[in-house]
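One chain comes next, on its own, written as structure tokens: the form predicted alone.
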Amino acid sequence: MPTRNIIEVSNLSKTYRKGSAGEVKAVDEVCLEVPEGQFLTILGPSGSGKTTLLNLIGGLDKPSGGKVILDGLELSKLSEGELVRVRREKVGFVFQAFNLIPTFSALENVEVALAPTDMSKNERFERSIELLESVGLGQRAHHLPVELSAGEQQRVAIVRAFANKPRILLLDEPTGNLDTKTGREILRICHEANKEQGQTVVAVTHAGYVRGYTNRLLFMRDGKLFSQIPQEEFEEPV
């Protein structure tokens, strides 16, 4: 039997106007169709239209032609609450800049994706203390995000999109605060939860040396999506 689409993009557009320029497409009549339980990258280039069509996918943005359906359900038609509701119980997502809340600790901010769920107390610091050792962070859990490193935050937020075990990964270039080393141990990670857990994971990233992770690569520029890879982009780094 074949794999089902959980992921399906057609035509989709997003125009923006900025001053002078006039219309600029950042997404620029995009099709798209991602199996479930596959880990897809996007590489491209900063302004290629990466992160908006992520941003459409998972329901944050809305576009201006064309259309998202996610797990069967088309984001267009639905009300603010239920895609809140989607975003909430099928979308985890992992951003460049962390996202952290300052005044809460690694483990708050793992449990505070879970307060929507009726799990009890007890049950969501168990859960949170059980991923934060997952990637090695168990004494780090009472920690700030000021008092933990770049690769130590971004771990805190991969595992606070693990929470609640959502069917879709979206991750907005992961690994582009951190050093190689680092970003290749985030990778991994992601890496692990969709060969082992069977999540559907989006990559979009500009670091070559992603392809190492992924069983589907796409390149993106001016808001167009090729199936073509520019090899002179993306040279691994030493």
Ligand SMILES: Nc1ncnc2c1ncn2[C@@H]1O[C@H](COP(=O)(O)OP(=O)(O)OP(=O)(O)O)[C@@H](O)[C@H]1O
Contents of the next structure:
Amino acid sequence: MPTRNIIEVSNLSKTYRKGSAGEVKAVDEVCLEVPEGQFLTILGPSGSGKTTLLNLIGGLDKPSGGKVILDGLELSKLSEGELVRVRREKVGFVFQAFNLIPTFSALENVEVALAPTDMSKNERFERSIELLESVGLGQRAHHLPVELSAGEQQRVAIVRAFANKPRILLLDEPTGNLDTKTGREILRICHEANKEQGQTVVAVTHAGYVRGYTNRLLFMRDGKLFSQIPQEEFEEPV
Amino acid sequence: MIPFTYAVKEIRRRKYRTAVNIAGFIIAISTLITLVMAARGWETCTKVPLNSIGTDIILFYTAPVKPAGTGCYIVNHLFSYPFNQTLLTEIEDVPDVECAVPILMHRLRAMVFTGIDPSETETNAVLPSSIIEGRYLTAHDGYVALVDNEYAQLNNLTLGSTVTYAADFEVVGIVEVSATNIMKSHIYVNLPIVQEVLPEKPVGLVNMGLIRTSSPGKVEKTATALEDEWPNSSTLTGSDLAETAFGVIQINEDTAWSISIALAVITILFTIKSQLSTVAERTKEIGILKAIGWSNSNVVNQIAIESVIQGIIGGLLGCALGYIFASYVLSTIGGEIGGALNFITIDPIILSIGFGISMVSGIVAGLFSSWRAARLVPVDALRTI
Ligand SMILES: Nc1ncnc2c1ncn2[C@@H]1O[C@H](COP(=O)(O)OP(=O)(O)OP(=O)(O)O)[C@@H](O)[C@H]1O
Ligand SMILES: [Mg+2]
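Could you switch over to the form predicted together with the ligand, since the one displayed so far is the form predicted alone?
Below is the whole assembly, all chains and molecules, this chain first.
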């Protein structure tokens, strides 16, 4: 059965002007097709453009050239309002720095993603609690981020990304600030979503253990994608 | 409605920032209310003593020393010389003078005894409208008197009782006169009778003319003209009373408004600045919210609602504090005139204007700062630390 490409990226570029040093091509003419349900992992040295690429795919940033088609929608052709819907409904983002709102409790951090939907207050509450329970944080719902461990914070961030049931998960070094055990747990949760609900995952990570979950590895250098992976890219042996 | 929930949460969590913003509103609004209400109260309380008896200028002759005898002629606590009643007829010929009403006011110890011409019913030491029991005087009345209600109660006087001041008088009317009326006396009697019974026998003499001018704008000019024409005379106008009471602290309502509007503008700028730095502190959060699918209008609403709520709280507290300050100001410096506090009225218009300015500042500050925030591309907002 042929699977369609949920992400299609063609000739995508992002150029930053860097004062007198000229221009930096953070993403350079990248072409990429991701079939629905794939768990794609991107590796690459610091500054190679991985974050920039993920941001462009998720519609958080505007490209200098080329296009991104998400689930049949070409991002550059969307109005701001339609783009908001894409960010809300099609993609879920998980960042290395967790990016939780520090003044909100774990529960509120999840609810906030449901706020712009037409769910009732009760429904939002129940869905958020349910999500937190699914990652074992039912008891921590009313704690502020500072009162949670790094792994717990990242689990909150993951269920926040899951909140609107996006078909695509974009993970930018989600385990970068976590120890191996917690990092493994985070990737396992994403893998489960990938296996059970067929969510497409694009993960940027150096964690060696990602090999147990991923079904495609790409390597990025100087804004370009390659399918050959240098072995030393992994932080630790599998 | 959803951003409202988060706006309230943010306000409660960012207590310090919220307090600073609200304090800004409170300072501006309470200053506005204090200044305007105090200015208005001050203006009223200096005008009322004269206006309530239908006069603009009190004319009298000042005496350098207390005259001999047991009693004395007075003008609002000052001793004064009696002068010829016919002078008032001459004064009525001065341009802009509408009428000059004769008064003979005499004091014996704590008692004030006043002779009036009852045919004058618009400008007089006591007006027919002050009658609460019995009747006003007529030109034909002999040994009958009007007595002040407080005095009557203290001395168990009723209609038909006898009251004594140099002679015996039958009480025919009880009058209620406010303490702010500078002509307030204990007993009022027909002028010719007073001229007859006083031990000084001042026949044909009075010690005061209550002068009404053709328009409020003419008061000061006329007063000066009178003093120039009759060099021994002295005049007392509303603004003289105000100076006695307030010394140099004189501000009128226009000045009060100007100062207040300037302050309101400063508050708006202050609040915008404060909100902008709130937004700067929160840029990353705005980036997060946009990354997880909040629209620009969601973000704008949330921040705008926050500012509006702060504006409302600030406006309410500002109105309350302003009212308290205004009352305090008038009660400390307005004590001289007596009962100045009575002139502080809760003017719903001033309060609503104050509250409105606070609200509008909130909206302006909120929209301006949130518009800045919403323009950010999510990734740029996220990149800030
Ligand atoms: N806002 C920006 N302005 C200028 N240059 C930028 C900006 N964002 C990224 N860059 C540059 O673009 C290049 C790619 O950055 P990017 O953050 O995508 O790399 P990365 O692969 O995610 O690195 P890391 O592994 O350190 O997170 C870098 O050279 C970086 O300096
Ligand atoms: Mg990166």
